[in-house]
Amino acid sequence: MKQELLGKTLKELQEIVGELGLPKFTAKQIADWLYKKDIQSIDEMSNLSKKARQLLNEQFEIGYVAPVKVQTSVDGTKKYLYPTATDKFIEAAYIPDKDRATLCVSSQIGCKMGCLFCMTAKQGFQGQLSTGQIINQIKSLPEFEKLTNIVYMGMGEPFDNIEGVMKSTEILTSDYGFGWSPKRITVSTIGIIPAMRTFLANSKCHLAISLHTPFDEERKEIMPIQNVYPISEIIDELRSYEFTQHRRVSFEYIMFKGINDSSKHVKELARLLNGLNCRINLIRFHPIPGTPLEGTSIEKMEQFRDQLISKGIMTTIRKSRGEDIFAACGLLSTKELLKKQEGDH
């Protein structure tokens, strides 16, 4: 089976051309074709020698995979379904909004973290995405040229696939790759501390932490990771880093009716985040099958936001997008997976 070139870093491409006995500069030429141009085959790499293309073709392919399905919301949000080599599926959500166009990418097939509010968790963990599979969601997107921002908030826990995620952000931000500013990229995590340290030390991209409640026992109920990496330890770790407008830390806070939306939560959030240069994004919860959780009303969310702002914490309510196509929850890939399993029996 041929290896994919898509997702290789410049260092990895240099190793490949070295093994093939090709000049070192060939690696940079390949990177240019992969990340700066629009080609579908190695034969189109016209500034490579015929011998170089022949050698590459024997062992490698580009690795582009087009989406197999798209769902379009009334608000313009699109959810793309990409197949993987293991007959599973991953999702990427394209969210256009005035002069911004954000792509929410997946980092794993399924997820092992078991958060109560997440549809992807119900699939269980089915595999890591390679760097190429992460980059493919971006480069094979029909709206690729319109993209302004990338968020790693799709299926999976990015810091449980730290190697694939770090290589993909390197390709996105390096001169040899897409050449994007790190300010255009946000990586979201539930707070795996060792991987978070790696990310903070070796990347300049923004960080988002899934918080959802400041109380330990409550967080354990909805996010099992709290048993391993308590939110207080995550916050302590973040205090040793300098966050500015160039590199932001934000907290994602999905609001659940009667669970994490009271004044005592505001008070504890203010205590927990005191002195940390950050913002909170409040998110409406849209019920998913098989969970008892309900969403907080928009009126209550606005009160909660105003109380946090009065405590000096920059707080916004994230606009719900793609509600009619369940844009944020792994439902499309779960359905597709079940359909395939039924067809196999």
Second form
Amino acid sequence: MKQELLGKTLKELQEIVGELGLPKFTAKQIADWLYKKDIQSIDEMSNLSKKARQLLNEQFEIGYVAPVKVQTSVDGTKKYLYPTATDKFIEAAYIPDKDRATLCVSSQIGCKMGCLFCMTAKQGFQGQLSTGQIINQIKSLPEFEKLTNIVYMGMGEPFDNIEGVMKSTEILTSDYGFGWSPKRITVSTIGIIPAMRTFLANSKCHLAISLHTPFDEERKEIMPIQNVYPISEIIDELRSYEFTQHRRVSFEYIMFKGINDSSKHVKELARLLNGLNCRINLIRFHPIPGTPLEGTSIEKMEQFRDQLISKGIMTTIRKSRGEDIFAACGLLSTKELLKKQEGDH
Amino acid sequence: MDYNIDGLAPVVITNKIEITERVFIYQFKRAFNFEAGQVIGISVFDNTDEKMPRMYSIASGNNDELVSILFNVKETGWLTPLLAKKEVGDTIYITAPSGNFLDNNESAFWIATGTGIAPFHSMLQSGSSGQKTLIHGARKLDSFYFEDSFLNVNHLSYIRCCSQEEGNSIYFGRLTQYLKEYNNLPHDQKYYLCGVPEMVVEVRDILIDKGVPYQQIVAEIYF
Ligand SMILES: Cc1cc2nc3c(=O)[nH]c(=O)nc-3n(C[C@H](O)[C@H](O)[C@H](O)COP(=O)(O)OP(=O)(O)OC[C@H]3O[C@@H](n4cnc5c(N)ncnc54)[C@H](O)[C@@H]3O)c2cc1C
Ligand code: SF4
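Show the form predicted together with the partner chain, please, because up to now only the form predicted on its own has appeared in this conversation.
Everything in the complex follows now, all chains and molecules, and the chain you saw is the first one.
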């Protein structure tokens, strides 16, 4: 099987051209073709020598894969389905909103983290995405030219695929790659501390942490990761970095009726986040089949937001998008497709 | 223990036991305190420059002289194939113990698949009290790790579910099937689940479906 060129960092391209005995500058030329232009085959890399193209063609392909299916929500959100060589599927959600257009990308097929409220958790883990498969969700998107922001909030825990996340964000933000400002990119995690350290030390992209409750025991009940990396340790770790408008840290907070929406929670959040320059995004819960959890009403969410603001914490309620096509937060899953596949075989 | 700047300290392997094909118990001298149910990070390097340590539940009691860990080799993985090549006398590197998957010393269900049995063995060896029901799922009869320790313990009801082989006093079928058939699961006890993500998520769904409040479920996922 040929290897994909898409997703290779400049350093990796330099290694490849070195091994093929090609001049070093060829690496930069290939990166230009991959990330700044729009070609479908190695043969179209017209400033490469014929020999270079031939050598590349023997072992590599570009690696673009077009989406096989798109579902469009009444609110304009689109959910794209990308196939993989292993017959598994990757979902990405395109969310247009006034002058912004955000793509929510996946970092894994399925997820291992088992959060109680999440649909992806129910499908288990089927594999890591390569850097190329992450970049492909962006580059092969029909609306690629319109994109203003990328969020790593699709299927999977990005920091359980730290290599794919670090390399893909490098390609998105480097001069040799897409040349985007890191301010346009947010990586969302449940807080795998060692990988978070690597990210904070080496990337300028924004960070979002899934918090969901400030209390240890409660967080343990809905997020098994709390046993391993407690939220208090995550916050302590964050305190050793500086966050500004240039690199923000935000906290995601899905609101569950009667569970994490009381004034006791407001107080504890204020205590926990005291002194940290951050914001909280409140998110409506989209119930998944068989869940024992219910969503907090919008009125209660607004009250909760106002209470947090009065404690000095910048807080917003995230608009829910693409609910009707299961593209909203926590609803991405290709489990049904997997089941169908198993049935087909 | 002297942990270096990357949080790692050397230990020398004193025993290496292959309990079944490509499943090992490694032991080394205990020079730290821990609570039963905690994990340590393990690496074959003394730094984290290239690779992060992987986590392993401590399988031995918290007063034992030797620390045991139980692991199976993931042939395409990073650490376990390298770890499996280590021999008695070789040095490996460990982090300080951490984690909050801790025993409640009350009546509880312990549910594990595969190597997920390790923290429960540690809890038992550390003198766990309270009536426990331990349900262990495995594919093969030789994969009920530590079964000799669990058999004939007064305050422990020990149930083995084997999905691929039939055995004496062993439920033939998957652990999830056993749970589905289990009537009257108590709703006022804790359920500790430990193992691969798929098992944890499936078992949690079954328990919730059977009326167990999700707050009673404590899960440790081997991600
Ligand atoms: C809290 C905690 C405690 C743990 N305790 C133990 C323990 O006591 N004993 C033990 O044996 N292990 C335990 N683990 C797992 C252990 O940390 C390693 O992940 C495991 O040993 C594999 O390490 P590796 O470096 O060999 O493989 P890796 O390089 O990490 O990857 C293994 C291979 O399997 C694939 N893979 C990884 N996970 C899955 C999955 N869930 N489904 C399908 N494919 C997968 C990867 O893509 C890769 O190909 C624990 C994990 C955690 C988080
Ligand atoms: S919420 Fe995120 S980390 Fe948790 S199971 Fe879902 S995808 Fe994984």
